[in-house]
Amino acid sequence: MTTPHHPLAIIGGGLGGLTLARVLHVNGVEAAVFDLDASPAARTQGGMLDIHEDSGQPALRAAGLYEEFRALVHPGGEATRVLDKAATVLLDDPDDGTSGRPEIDRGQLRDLLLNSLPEGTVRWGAKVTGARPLDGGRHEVTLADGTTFTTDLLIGADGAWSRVRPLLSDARPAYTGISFVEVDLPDADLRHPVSAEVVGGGMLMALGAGKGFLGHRETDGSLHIYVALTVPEDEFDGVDFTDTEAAKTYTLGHFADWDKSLRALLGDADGPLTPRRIHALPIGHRWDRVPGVTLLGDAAHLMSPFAGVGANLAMLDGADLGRALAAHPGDTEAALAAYEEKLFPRGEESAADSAANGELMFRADAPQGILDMFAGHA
C-alpha cells in the first residue's frame, strides 16, 4: 500500500494550528491538519479568552476574520475585580470597552477559524504516536492506528506534550509547583446568585497566600472557576476525583479560613471536580534549526496560565509562520528561520511574565502584588 504523503501537515487542531492552516488558505497554500480528538465536538474547549491587541488580534486579522470575531465577543467580560480571602472587594474595575482586550468564548473561536478552512482539512481521530526524519528535510509520521505518512514540511502545533518535540529539543515540561482544581456553576445568576455577585460581570481574582480563586462569567451565564494551590507535584495521587463529594472536602480543607462566599464557589459547584498541574517548559527554551520541522503554541513555549497569553501567542505563532511560508515559496528553511527568529524571543519574554506573576498571585501578602501590578498599569 502506498504511503500518503502531505506536502504540509499540521499536527494540533488547536486554535494556533488552525490559525495557521486558515492564513495559509487565504494565502492559497493548503495543508492537512490532523487531531486526536474523534470530532470537533468531542470535548469543551474551556472558558473565555482575552484576545490581546499585539498579538491574537493582529492574528485574526491575517485570518481575514477579524469583524466576524468582533461579532463574537462577550460584552461587559474585561471586568475584573480582585478580592481577599475575606471576600474584601479591594478592585472592581468595570468593563468599559476601552481595555483592548475583549473577551470571547473559546469554544466559539475555534469554531469560528475551523468553519474558515475548507471541508477535509481536519483530519479527525488522528492521534500521532511518533515522527521521525527521512532525508531532504522530510518526514514519516506514526499514527496511534499503526498508519504512516510522509511530510516535506512538519509542524508540532500538539500542545504541552508534543509528539513532534522531540525531532527539535529533548525539553520536556516541568510542574510549576501549582496545581488548579477546576468546576463549573451552570445559570448562576439563578441557581447560584450570591456565586454569580461574588465573580461579577468578568474575571475574578481571590488570592491568599499559595492559594486562591480565579474564575470568569462564561457567556452562557454560568461560572467557570479554578482553584489554584501550591502544593507538590503529587498532592493529587491520594484524592479520588471521581468522588465529587469526597474531592470536594479535601479541596475546601484548604480554605477552611475563608470567606463562606468564596468557599461557594467550589462547594455550590455542578458537576465532576477536574484536576490540573500546571507545567511550562524552560523560560527560553529554544532549537537549533532542523530542515522541515518546527513547533508552535505550548509546543514551543508552554508556560503558565498567569500572563494570560497562552492562547493568543499560539495564534499569532501560526499567523507568522504562515505569512512566513507564504512569503518565502520554494524556500521553506528561510521561512523557517525568519519565522523561529520571532518566536524565541517572544516566547521567553512572555515565559518570564507569567512565572513572576505566579510567584506575585500567590506570595504571602496576596493579593497585594496583583493590586500593585494592577496599579502600575493604570
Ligand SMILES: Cc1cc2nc3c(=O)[nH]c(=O)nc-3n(C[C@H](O)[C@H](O)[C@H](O)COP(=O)(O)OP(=O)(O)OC[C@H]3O[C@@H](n4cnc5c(N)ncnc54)[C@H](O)[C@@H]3O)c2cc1C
Contents of the next structure:
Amino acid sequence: MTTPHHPLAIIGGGLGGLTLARVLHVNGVEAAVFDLDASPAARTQGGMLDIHEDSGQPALRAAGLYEEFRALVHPGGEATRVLDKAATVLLDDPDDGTSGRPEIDRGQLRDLLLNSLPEGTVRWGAKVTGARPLDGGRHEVTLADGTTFTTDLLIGADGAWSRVRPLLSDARPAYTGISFVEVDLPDADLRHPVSAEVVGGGMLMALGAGKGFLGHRETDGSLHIYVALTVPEDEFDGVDFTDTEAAKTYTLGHFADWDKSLRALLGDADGPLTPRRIHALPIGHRWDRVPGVTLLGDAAHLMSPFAGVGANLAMLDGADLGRALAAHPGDTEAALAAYEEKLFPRGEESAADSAANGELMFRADAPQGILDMFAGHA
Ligand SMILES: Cc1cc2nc3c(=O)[nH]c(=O)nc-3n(C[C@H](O)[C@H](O)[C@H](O)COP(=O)(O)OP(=O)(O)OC[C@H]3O[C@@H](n4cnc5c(N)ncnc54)[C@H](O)[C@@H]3O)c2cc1C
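Could you output the structure for the form predicted in complex with the ligand, given that the previous block was the form predicted on its own?
The complete assembly is shown below, putting the previous chain first.
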C-alpha cells in the first residue's frame, strides 16, 4: 500500500490551525487538518474570548469571516470589575462598547471557522505521535493508530505539548507557579443570584496576594470561574478532584479569610472542579529555519493567560502564515521565513507582557497592581 501524501498538513484544529486552513482556502490553497479529538463535539471549548483589534479581528477579516463574527458578539461582555478579598468593588467599568475588544463564546468562534471549511478538511481522531524529516523538506508523520503520511509542508498548530515542535527546538513548557481550579455556576441569575451580582455583566477579577477569582459571565447565563492559586507544580497531585466535595474543601481552604460572596463562587459551583496547571515556553522562544516545517500559536509561543492574547495571536499567526504562503507560490521557504520574521518578535513581546501581568496581578498588595494597570491604560 502506498503512503498517503498531503501537500500541506496542519496538525491541530484549534483556533490557530483552523484560521490558517480558512485563510489558505480563501486564497485557493487546500490543506489537510489533523486533530486528536474524536469529533468537533468531543470537548467543550469553554470560556469567553475578547477578540483584539490588532490581532484576532484582522485575522477574521483575512478569513473573510468578520461580519459573521460581529453577529456572534456578546453585548455587554466587555464590562470589567476588580474587587479585593473583602469583596470591595475597586473598579467597575461598564461595557460602553468602546474598548475595541468584543467578546465571543469560544465554541461559537471555533464553529464559525470549522463551518467555513470544505467538508472533510479536518480529519478527526487523528492523534499525531511524531514526525521525521525526509529529503527535500518533506516529512513523514506518524499517527497513534500506527499509520503514516508524508507532506511537503508540515505545520504544528498542536498547542502547548506540540509533537511537531521537537523538529525545530528542544524547548519544553515550564510551570509558571500558578495553577487554576475551573468551576461553573449555570443559570446564575436564577440559581446563584448573589454570585451573578458579584461577577456583573462581564469579567471579574477578585485578587489577593498570590491568589484570586477570575470569572466571566458566559453567553448562556452561566458563570465560568478560574480560581487561581500560587502553589508548587505537584500540589494538586495530592488532591482527589474526582471527589468534588473534598476538592472544594481543599480549594476553599486557601480562601478562609475571604468574603463569603467570593467563597460562594467556588462553594456553590455545580459539577466537577477541573485542575489546570499553567505552563509557558521560554520568553523569546525561536528556532533556526528548518525546511518544510513551522509552528503557530501555543506550539510556537505558549504563554500564561494573564494578558488574554494567546488565542488572538494563534489566529493572527494562522492568518499571517496563510497569507505568506499565498504570496509566495512555489517558494515555501521564502513564505516561512517571512512569516517567522513577524512571529518571533510579537510572540516574545506578548509572552513578556503575560508574565509581567501575572506578576502584578498576584503581587503582595493585590489588587493594586491591576488597578494601576487599568489606570495607566485609561
Ligand atoms: C485558562 C486559560 C484562559 C485563557 N484565556 C484566553 C483569553 O481570554 N484570550 C486569549 O486570547 N487567549 C486565552 N488563552 C490562551 C488560548 O487558549 C490559547 O493561546 C489558544 O487556545 C491557542 O490556540 P492554538 O490553536 O495554538 O492551540 P489549541 O487551542 O491548544 O489547539 C490545539 C489543537 O491541537 C490538537 N492537538 C494537540 N495535540 C495533538 C496531536 N498530538 N495530534 C493531533 N492534534 C493535536 C488539540 O486537540 C487542539 O484542537 C487562555 C488559556 C488558558 C489556559
